[in-house]
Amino acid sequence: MAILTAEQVSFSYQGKHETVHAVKELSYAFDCGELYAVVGKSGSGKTTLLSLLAGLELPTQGQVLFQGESTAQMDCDKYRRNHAAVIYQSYNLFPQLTAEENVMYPLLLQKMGKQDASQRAREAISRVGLDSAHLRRYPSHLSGGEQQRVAIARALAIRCEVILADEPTGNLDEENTEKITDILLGIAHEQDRCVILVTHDLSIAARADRVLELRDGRLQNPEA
């Protein structure tokens, strides 16, 4: 059974003048062990969708299925804090956090102890590929892609099913890019997750296991 599932999905809102449908009748199912890039134009419906999936909003028509459970009916705030990582472009670290303290947060707030969060905080944060020298520093310490790396870290160390990241290379230059993409191939092809990606850049789309193109709201390869 996939991991999660859009199920006849549509989303729609009020805007400034009129109704806008962001997201129109969707059907996907998605699989771990994968990364899916979701392609598009601006205003395609990509974050919707991405928003969609992590239960930040709800389908105004259809459902969202994590391992056969729908999103409507569930604590969103613990699907997201225990099984649906959130990765943002803009890295959403706590700045007054050192870059383990970032990714020790989620896994004290499910009451693990002190320093058995702190053990796999240093275990996820070495596996993306920055060292000790990295700890014990604060967000602005870091450059971009370093700061790119304990976000992702942060997600692997509440070991979540599912990834979910909204343009996670679109403030890093192209040699970053690269590295964060070997990454979350990584998480996905070694560790089984499913990782789905919201992406402008062609050349992530081209690794991809799936490349999903939205136009106006639809699903334009439903079979990808």
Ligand SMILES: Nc1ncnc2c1ncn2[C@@H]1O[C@H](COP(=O)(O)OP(=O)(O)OP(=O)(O)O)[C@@H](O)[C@H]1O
The other form holds:
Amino acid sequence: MAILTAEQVSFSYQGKHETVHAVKELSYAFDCGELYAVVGKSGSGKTTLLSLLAGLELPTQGQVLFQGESTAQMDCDKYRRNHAAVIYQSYNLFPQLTAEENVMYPLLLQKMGKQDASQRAREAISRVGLDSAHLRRYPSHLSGGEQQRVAIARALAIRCEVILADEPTGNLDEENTEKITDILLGIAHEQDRCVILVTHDLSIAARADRVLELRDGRLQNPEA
Amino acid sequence: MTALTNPELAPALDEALGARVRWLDQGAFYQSDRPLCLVPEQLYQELAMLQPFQQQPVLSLTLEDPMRPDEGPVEVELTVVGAHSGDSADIYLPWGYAQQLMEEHFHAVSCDSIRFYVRDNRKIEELYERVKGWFQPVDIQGGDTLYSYALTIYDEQYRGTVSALQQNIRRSQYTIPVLLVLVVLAGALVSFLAVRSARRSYALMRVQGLGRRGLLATVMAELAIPAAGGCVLSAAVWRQIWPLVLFLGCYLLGGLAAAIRPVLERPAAILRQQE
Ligand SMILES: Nc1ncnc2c1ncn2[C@@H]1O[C@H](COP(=O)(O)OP(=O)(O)OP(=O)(O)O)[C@@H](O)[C@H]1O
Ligand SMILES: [Mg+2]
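So the form predicted on its own is up there; where is the form predicted in complex with this ligand?
Okay, now the whole complex, with that chain kicking things off.
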């Protein structure tokens, strides 16, 4: 069974003067063990789709199901706490916390003990290729690529099934982009998770297992 | 007759001001208990003419104490050491001598006027109360009381200073509440801005699964713990509780106002705005 399913999902932003239909009647089933790339022009609804899958927005029509349960019915905070991590293009980390503390934060939200959380955080940070010297650094003392790897480590640490990344390499150079993509691919394949990645970069899309193309809120290739 | 005690009065007898004084030596006249005196210019001249062979004229006086007529008159001879000009007919003698004279012959020191300075002018009211019993009110009509004494307290300077102080105190009674209100408002503004500037972090917490109530608790704890610590410290020093409670309350309200959006709004919307 698919881990995450969109069923006839539509979403519109209710502005003061107009209603923007950002996602229209989108249906798709996402599986574990795959890396999905979502592509499309600016304004085509990619970020909105990610927010719907993360339970940050609820569909105005249709439904998003995680393991068969609709996001509209469940406690979305708990869903994100335990099952779905979101990574943004920039400012993913708390500036006042060190790399290690940033990774520990969602674990502490899960009510894990400090000792265990720290242990888990160290493992995750080394998994994304950062050494222990980075643990005690604040985000402002990390490069953009390193910050993004800490953000991925944070997603890994909570052992969530779904990782949703909105242009995580948008601010990075080619070398770092490649590294991040490698890590995300590795996570999807080796750890059997569902990784959904929004990107403008076609070279990343080419390495994904499946590519979804959005145009004006509609999925162009539902059979992908 | 006027008795002088104080060298600070010298300028009043200064030559430049008209007194021709043959000082014995510096300041010695005032503390002297020898029979010396200063007389008006005219008297000096007359005495000098009457006693052409004296280096210093001598003034012979007959004294009587009107309070004790039965004591009888006393003859004294004073050496004239100087003259003062002007209209006054005063004869000045050193206080030490005058005192000795009175004690010897009249067994009491009596004088027409005493002038003194109060060292601690906070006690001026107390002084007034105490000496009131000894002085009679002055009878302007010149009634039949032979000896009426007036106490005049020159306290303009004291009153001027005190009223300036009282005015300052009154003014500060108005300004302290105004300052307090300003401080409280500033506190509310500071916490409002602090929470608002951390909006992105709060949205990020929500993305990671912190619930609305949890976020509200986090924001309030972040504000309240250091602020309450500060208030406890200042309460220990200042011992004024209600202004601190007011400050703390407004400080938290300011933060709460800024927390409304991150708590109620969808985190995705906040993150998008600041992208
Ligand atoms: N809060 C909002 N209120 C109104 N309209 C919105 C809001 N957020 C997004 N939109 C609109 O919804 C549409 C989809 O936006 P979305 O951010 O999902 O696009 P995107 O594909 O992520 O674009 P980009 O590649 O630039 O990030 C756009 O037309 C956008 O203007
Ligand atoms: Mg976007």
